[in-house]
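A single chain comes next, written as C-alpha cells; it is the form predicted alone.
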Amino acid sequence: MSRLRRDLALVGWQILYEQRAFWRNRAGAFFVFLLPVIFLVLFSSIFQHQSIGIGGGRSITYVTFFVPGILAYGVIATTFNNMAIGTAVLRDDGVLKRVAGTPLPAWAYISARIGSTIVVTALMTVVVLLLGHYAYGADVRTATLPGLLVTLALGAATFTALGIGIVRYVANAEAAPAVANAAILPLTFISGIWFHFKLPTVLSDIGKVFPIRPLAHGMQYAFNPFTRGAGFNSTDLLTLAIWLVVGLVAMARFLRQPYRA
C-alpha cells in the first residue's frame, strides 16, 4: 500500500473516531446539531402563517425566508463554533502536540476533523430541509438547488477555515465558547437570519461586510420563488470566497504553531 493510500485510510478511521466522540458528547451535539433544529420548530410554528414583503408588491412566507436562514446558522454552528471550541480544547489538552508523535500525519488529523464536520453539516442540512419542507411547507426548489448547494458548500468551507484560524487568537479553551459566540451571535441579528426588517444603514453595511449575511442571503435567494436561473448570487459568492481566503490564511498561520495560545 502506498503512503498516500495508508494516510487516507488513517483519515477515514480518524473520521469515524471523531464522529463517535462528537455524538457521545451530548451537550456539544445538542448545541451544535439540535439547537438549530429546535429554533426551526419554534420560529416556524410561531410565524408559520405570516408573510414577508420583499419589494415590488411581492411577498413570501416567513418559513420560506427562515428555513435557509436557520440552515445558515446551523452551518456556522457546526463549522465555526465546533471547530473553534474543539480545536482550542485539543490544543490546551496537548492532543495536537501528541499527534506529532503518532503515525497519523498532522495534515491527516486536521483533515479528519474537517471531514467529521462535513458529515455533521450534511446531516444537519438534510434534517433542516426535510423538516422545513414536510412540516412547514417550505419549497426546496429543484431549479435553484445548484445555487443553494454551492453557497452552502462555500459557506461551510469558509467558516471551517475561520473556526480553525481564530484559535490562534483564543487565550485558552475556557475562553473559546465566549469568543466564538461573541464573534457570531451579534452579527446574526443584522444578517437576516432571524427576521426580515429594514436596518439602519450603518448596521446593514456592517452585515454586508462579514460572511454571515452572504451565506444566509445566498441561500434565501435560492429559496425565493421569484428567483430565476440556477440560484447563484454572484455578490454573495464573491464575499464568501474573499472570506475563505482570509480563513485559509488564518488557518495556515495557526497550523504553523498549533500548540501555542
Given for the second form:
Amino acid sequence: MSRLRRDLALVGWQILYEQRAFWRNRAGAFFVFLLPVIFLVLFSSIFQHQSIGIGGGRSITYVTFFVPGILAYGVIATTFNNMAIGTAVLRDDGVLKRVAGTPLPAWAYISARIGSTIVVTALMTVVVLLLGHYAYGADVRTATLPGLLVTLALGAATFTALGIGIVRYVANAEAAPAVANAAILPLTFISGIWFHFKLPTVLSDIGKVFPIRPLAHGMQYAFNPFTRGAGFNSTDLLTLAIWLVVGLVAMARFLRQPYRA
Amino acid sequence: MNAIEVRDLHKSYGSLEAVSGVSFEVAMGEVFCLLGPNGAGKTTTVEILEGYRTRERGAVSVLGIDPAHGSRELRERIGIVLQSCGIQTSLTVAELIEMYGRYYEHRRGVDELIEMVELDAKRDTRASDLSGGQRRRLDLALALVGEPELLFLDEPTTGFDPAARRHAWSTIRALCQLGKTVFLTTHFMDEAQTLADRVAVMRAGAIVAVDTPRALGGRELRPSTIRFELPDAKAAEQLPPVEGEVMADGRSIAVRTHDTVRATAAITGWALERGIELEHFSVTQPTLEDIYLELTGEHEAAPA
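Complement to the form predicted alone: the form predicted in complex with the partner chain:
Everything in the complex follows now, all chains and molecules, and the chain you saw is the first one.
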C-alpha cells in the first residue's frame, strides 16, 4: 500500500476517533450540536401554526423564516466555535505537541479534525431540516436546494478555517469561548440571522463586510419563496469566498507553529 | 554509529543564551542522563534533539538524521515522553494506545503495552479518570507504541511519590534490557544514579561534566570523610597518625583521607586499645549530590 493511501486511511480512522471524543464530551456536544436544534424547537413553539400568505392563495409557515438563520447559526457553532475552542484546548493541553512528535503528518491530523467537523455540521443540517420540515412544517424548497447546500458548504469551510486561524490570537483555552462568542455574537445581531431589524446604515454596512451576514442571507435567499433559479446568490457567495481565503491564510499561519514550545 | 551526536550546539532566546556550545554523544543502547537545575538548558537541548525546536549553530544527528528537517522517518523511530503533555481525555486507555499506534508503521500490540505499564485494570477507563501516576504510565505506553529505537524521557518521575518512582525506574530498566537507547533528563540525583550509564551535568547552557555516575567529577578519586566525637577535646591530641587531613572542632573530629580502610582501622584500633568511646562514628564518600551541587554551583543556595 502506498504511503498516501495509508495516510488517507489514517485520516479516516482519525475522524472516527475525533467523532468518539466529540460525542463523549457532553458539554461540547450540547453547545455545538444541540443548541441550534433547541433554537428551532423554541422558535417553532412560539410561532406555532402561524403562516403568511404569499399571494396566489399560497402561504408559508412562519417557521420557514427562522430555519435559514438557525442553520447559519448552527454552521457557525459547529465549525467556528467548535474549532476555535477545541483547538485552543488541544494546544494548551499539549495534545498538538504530542501529535507533532509522532509520524502522523500535520496535514492528516488537521484534515481529520476538519472531517470530523464536517460530519457534525452535516448531521446538524439534516436534523434541523428534517425536524423543521416534518415536525414544524417549514417550507424547504427543492428547487433552491443546490444553492442552499453550496452556501452552507462554503460557509462551513470559511468558518472552519477562521476558527482554526483565530486560535493564534487566543491567549489560553479558558479565554477561547469568550473570544469565539465576542467575535460572533455582536455580529449575529447586525447580520440579520434571527430577525430583520431596521438597522442604521452604518451597522448594516458593517454586517455586510463580515462573513456572517452573507451566510445567513445566502441561506434565507434559498428559502425565499420568490427566489427563482437554483438559489445561488453571487454576492453572498463571493463575500464568503473572500473570507475563506482570509481564513485559509490565518489557518496556515497558525499551523506553522501550532504548539507552544 | 552513535544514537545521538551533538557538536557545538547553540540556541538563544533574545539576549538569553539558553544553550551555548554543548557537545556530547550517546552510544546505541546507552542510558544517557542530562542532569541539571531548572533553567540550565536541559529542555531546550532535548527539544532540539526531538525536532520541536530549531538550533542556531552546531551539528546534531539523531539516529543519523538531522532532527531540524522534521523528518517523518525520524519520528517513526523515536518515542517521546514530554514533561507535561496532554491527551485526548475522553478516550480510554486502550483506545488511545490503539489510536497512537496507527500513526506508526511498526507498532506494538495494545494488550502487550497495557500489560507492560500495568494498566490492565484501567484498560477501559477514560484518560480523564486516571491518577497522575497512571497518566504517566500511559504516556510511557504511548511513547513505546511505535517500537522506538530511541526513547526520550523528559523528567519522567516528576510529581511521583517514592513508590511510584521506584516502579517507574524498574519499567525503564526493563526497557534498557530490550536494547533501547534512552535519553533521560532529570533534576533528581538518585534517578540519574539508578538509571544512567553516563551522566552529563548541565549548568547555565553548558555541560560541565560527563562521566559514569560513579566517576562523575572525579568522585572515585575524592577522599572519604571519617567523622566521630571524642569524649573530650584533649583526646584529639593523642590521635594516631593517619594519611590525609585531620580537622578537629572541639570534640568533633573529621578526617579526610584517600586511605579509608587503613585510617578507619588505625582510629578504631586506637580507641579500642585505650577504651575511648567514639560517638556518632561514620565513614562517608562524596555523594553524587555533593558532586552535582559543586558542579552546578548550587552549594550555597541548597538547604543544609
